[in-house]
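Just one chain is shown here, as structure tokens, and it is the form predicted alone.
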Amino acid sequence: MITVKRLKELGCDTDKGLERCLGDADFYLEFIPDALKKERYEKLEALINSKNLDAAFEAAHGLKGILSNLALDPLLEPVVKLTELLRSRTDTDYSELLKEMWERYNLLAAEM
């Protein structure tokens, strides 16, 4: 089971995340599994790969909001990059950013 201490060790800004949850660590930690639902990331990747950039932007933007609120910074970084490229509907090779997203996702999800 993930702890606030372990999230901090992994580079998350847990002080900021806890502040948003009124300092309640248990409350904060309740949201982590939902933020790390694999289906969210699989959907984003599938939308990008199918060139549905409008829907991919919406998926990335939603993930960005969740990760930002919980201050899961390691995973937030590649999602922000994806979101900004998708915001302008940039038709590019997203594979490196997706790879980075999955590496960071796996790092955090392994703690669940």
Contents of the next structure:
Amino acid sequence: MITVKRLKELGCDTDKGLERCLGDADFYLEFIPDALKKERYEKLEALINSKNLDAAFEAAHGLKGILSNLALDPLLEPVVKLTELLRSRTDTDYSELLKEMWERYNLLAAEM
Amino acid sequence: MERIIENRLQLKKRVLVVDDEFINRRLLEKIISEKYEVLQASDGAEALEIIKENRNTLSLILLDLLMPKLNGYELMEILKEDETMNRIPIIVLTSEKEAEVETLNMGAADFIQKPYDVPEVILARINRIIRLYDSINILNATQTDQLTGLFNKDYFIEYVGVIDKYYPERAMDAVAVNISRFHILNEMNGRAFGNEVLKALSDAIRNCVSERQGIACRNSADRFYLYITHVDDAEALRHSLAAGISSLVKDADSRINIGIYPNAQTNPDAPKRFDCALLACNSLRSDYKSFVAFYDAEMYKKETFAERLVSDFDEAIREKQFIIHYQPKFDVTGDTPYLASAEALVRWKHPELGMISLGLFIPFFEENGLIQRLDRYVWQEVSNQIACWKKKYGFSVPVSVNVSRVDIMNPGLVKEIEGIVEEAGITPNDLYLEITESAYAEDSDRVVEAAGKLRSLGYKIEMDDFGTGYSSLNTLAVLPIDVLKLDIDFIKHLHTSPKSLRLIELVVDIARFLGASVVVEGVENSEQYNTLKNTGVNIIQGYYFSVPVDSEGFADFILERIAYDNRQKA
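Return one more block: the form predicted in complex with the partner chain, after the form predicted alone shown previously.
Full complex below, order starting with the chain above.
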């Protein structure tokens, strides 16, 4: 079971995240598994790979929203970069960014 | 208001959170649920359904922009167009700077940035917007007319003041608009239809004032006021308003009347500007050919004259400036006409304006209710005069006095007349009470009740101006009347139209059938007299016998009658 302390050690701004949850650690931690559901990231990757950039932007944007609210900063960084590129529907090679996203994701997911 | 709802009713206001991310919704719920009841929707379409169901109780919508099915922008557009839902404030949830500006321009009340700020800030923003919109909604509800959405009069006058303040040099017209014979439209087609007409006219008025940089209000029923930049083509303005109701009302163009007080900003009294415009509009009431009237110097003169009369009224009563004249009425059923009764006619001997005839002041007093006090004054004066004649000559004839429409509405009428008669020491037989036919036609139940009561006490009831009030023949049969008094207009065409004569004969027949006698007034010459006498009319009044005379002059008629009676006895 992941803890606030462990998330902080992994670089998450848990003070901010907890603040949004009125300091309620249980409430905060309840959302982490949901935010780290693998399907969310797989869906984003699939949409990018299929060049469905509109849908990919919406998926990235949604992820960015929850990751930023929960202050899961390590994973938020690549997702923000992806969102910004997708906002302008940039047709580029996303593999490096996706790789970075998965690395950060795996780091956090390993704690679950 | 907020305190009342929270403290007294113990109710939480309702907030809808719309976001496709469950986590974001739950976070907001956590922050605000202590103070607010939170509803949730995961996309715009679901949100729309919830808003529709809770349109009257939702205090706020917290709205994400990027969502499946119906996004935040699309939902805002839909809500904006719906009058029942656009009063609910929206706070947009966004991380995009451009979206903030765009949504504020679209009508969003505020925005909350993602990632969320500290909870206290979010809660404070939400509280502030809910308070603000509660106040705005209350203000909107009180400042506008519910049916038409136009301002109500009080707020309208306030805003007229604001226009004056910011645009003191702008030439503005005060305009009064009404729909002629609107009550008939209502009666014939029902109130719901009447409301549709009023709404359609209000829409046309709204367009008109927006084109002419002005404002408008519904004053009452079918009366509207507009305050707009000076109108050069009043007919065009009128046509554009009439066009607004033309799909509902066939003769729309002849139904819209407008009264204009041009360059009204020069009059510092804002409410007065619209009184003037209304006065102009009302002047069209009996004119079926004109539809536009301007408030002008003549109207001003007439109005100031009326105001003068009204303001001098109290003093006139106190100082007995109202002089009663008596016009003799002669019984013409026998070979020799003899004095049968009289009609009391009031004139105003004004210390500065001279003698004012009743036609000039009665209409104003009827409008503002002063007629009731004048009638009372006349009843007292006449009763005292009759008592005086009786004391002096041991005889008097009955005198007719006027009982106005407004007197009939007074539940204490019978008691008041009884009091006056008793105090003067005369009897009910000494007074005839004249009620106009139009009063019978307007509120026949009330009149029948009051007249019936007075008649049972011994007063004779005369229906005045018979032939002008459109009494139906079957109601005539049940009316408690002793005398039908023919309108003077019957006489005007007596010798030019055989129909007039035949009509009088018919009225005499009707009166006989009802057991009433017939009085004809306005008889001026022997030709008229002879013709009328042959029709079977009972009583004749007019210059043929005598002009109205003062009490001293009338004493001579009483003495003549006493002599006549003595001759008859001998």
